[in-house]
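Starting off, we have a lone chain in the form predicted alone, written out as structure tokens.
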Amino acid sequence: MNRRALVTGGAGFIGSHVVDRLLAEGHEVLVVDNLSTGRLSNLESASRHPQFTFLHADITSTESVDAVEQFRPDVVFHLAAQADVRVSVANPVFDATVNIIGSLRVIEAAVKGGAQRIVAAASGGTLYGEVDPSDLPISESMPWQPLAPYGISKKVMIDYLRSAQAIYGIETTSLALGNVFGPRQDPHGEAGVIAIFFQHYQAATTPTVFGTGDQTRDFIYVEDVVSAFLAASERTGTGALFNIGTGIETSVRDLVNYMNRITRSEVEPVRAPARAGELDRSVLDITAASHQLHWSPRVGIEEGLIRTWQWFQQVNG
């Protein structure tokens, strides 16, 4: 069944991939994005589609609420966010404005517009905070103990989504994402380590590893994340949180080895002190998503890196 879908942050890295999949499946799509980190170039193919509409607006504004109310979406994919841990540490008020006030505006718009469901992006690393190694991989039953303001604001967003479901009856699902990577990830600003490193490989410059290089993350390819969003949008929302990752730890040191092999290089990164607010280890238990969303990742780390490197070469070659 074709639906009317709102995608906040739809010009961003993950959001634009969600938009492409929705359009390919025949849905009508409205994107709301202030282009602070998103790019219109990410929507180049989408913009030629007759079922696509773009609104240049901030999710914290009443303009976006009014536009969404008029669009009357069936489902809302909420990906617009301040997603940089470092920015949240330096400017927690700004982080809270975007991630908390902005999310409240999105909820308001969804309720006024008669949406049936909201699927929102949360953080699988910062939400749970630093956990004991014996508790890895992290399951959804783990206490939420975010260390960085970014993780705190995402926790509050989830609480407000659950409140909206209880008060207004709108179905909500939150996805705690691992470290997403893939084509279109901007190596500047809030980018993940993979995009940053590949930019250095492309430019034949030396990347910097902060900390020992033994810190781990659950790296998941963007195509698999998109599949998770679509799967969640088909499920009756219960206010649930689902981890979306691979269940596999990959260290920064491992990443460098993969990248050296893929690019046929022998890069030795520069070392620098660890950055405030960042975790030593993070890997997610994805059992619940597998069982309840009937979803599982299909692209392994090395295959995803190969695809991402090919994209970097095409775009920057």
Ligand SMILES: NC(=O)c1ccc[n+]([C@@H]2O[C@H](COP(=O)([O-])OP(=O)(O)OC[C@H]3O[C@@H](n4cnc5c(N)ncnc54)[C@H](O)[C@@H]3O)[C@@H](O)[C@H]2O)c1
Contents of the next structure:
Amino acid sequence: MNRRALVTGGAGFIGSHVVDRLLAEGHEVLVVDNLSTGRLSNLESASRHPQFTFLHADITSTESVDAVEQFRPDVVFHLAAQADVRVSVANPVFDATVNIIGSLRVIEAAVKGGAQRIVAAASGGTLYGEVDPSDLPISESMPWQPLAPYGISKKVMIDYLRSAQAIYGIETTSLALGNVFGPRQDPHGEAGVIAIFFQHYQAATTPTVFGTGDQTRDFIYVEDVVSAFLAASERTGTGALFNIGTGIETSVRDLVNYMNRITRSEVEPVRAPARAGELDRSVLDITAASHQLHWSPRVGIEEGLIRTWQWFQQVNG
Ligand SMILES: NC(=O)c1ccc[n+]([C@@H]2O[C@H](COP(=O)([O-])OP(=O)(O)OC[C@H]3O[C@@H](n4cnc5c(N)ncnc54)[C@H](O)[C@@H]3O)[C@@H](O)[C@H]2O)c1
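Beyond the form predicted alone, can we have the form predicted in complex with the named molecule?
Now the complete complex, all chains and molecules, led by this one.
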């Protein structure tokens, strides 16, 4: 069934891939994005599509609420966010304004526009905080103990989504994403070690590894994340949170080995002291998503890295 979909943050890395998939599947799409970190070039092919509309607006504004109300979406994909942990530490009021007040505006707009469902991006890397290694992989039932303001604002967003479901009956689902990578990720951002490293490989400069390189993350390819958003949007939302990762731990050291193999180079990163507040190990238990959303990741880390490197070469080559 064709649906009308609002994608907040649709000019961003993950959001633009969600947009492309929705259009390919025949849905009508409205993107609301203030282009603070997103780029119109991410929507180059989408913008040629007759079912696509772009609104350059801030999700905290009443202008965007009015536009969404008029659009009358069936489903809302909420990805617009202040997504930089270090910005959240430097300016927690700004972080809360975008991630909490902005999310409240998106909920208001979705309710006024008569949407049935909201699927929102939360963060598996920051929601749970540092967990005991014996509790890995992290399941959704682990305590939510975010340390950074970014993790806190995203946690509050989940609480407000649940509240909206209870009060207004709008269905909500939150996806706690692992470390997402793939084409269009901004190599100049603070996160996205893969994009940052590939940028160095391309420029023949040396990447820096903070800490031992043994720190692990759950790296997931962006197309698999898109599939999770679509799967969640097709099922009744119950206010639940689902981890979206691979369940596989990859160390930064492993990453460099993969990247050296793929790019046929022998890069030896520079070492720097570990950054304060960085998690040592992180990997998500994805059993709930696989059972309840009937979703599982399909692109392995090596295949994902090959595709990402190909994109880097096409765009910046
Ligand atoms: N990339 C990851 O590994 C990762 C991991 C966990 C969660 N997430 C979440 O996924 C979502 C998308 O992240 P991304 O990596 O694509 O980041 P991104 O920065 O590429 O995308 C965010 C988009 O939101 C837009 N935006 C920001 N503030 C806005 C505002 N006030 N009004 C309207 N638009 C605004 C930006 O311009 C950008 O296009 C975010 O909610 C992020 O917190 C990402």
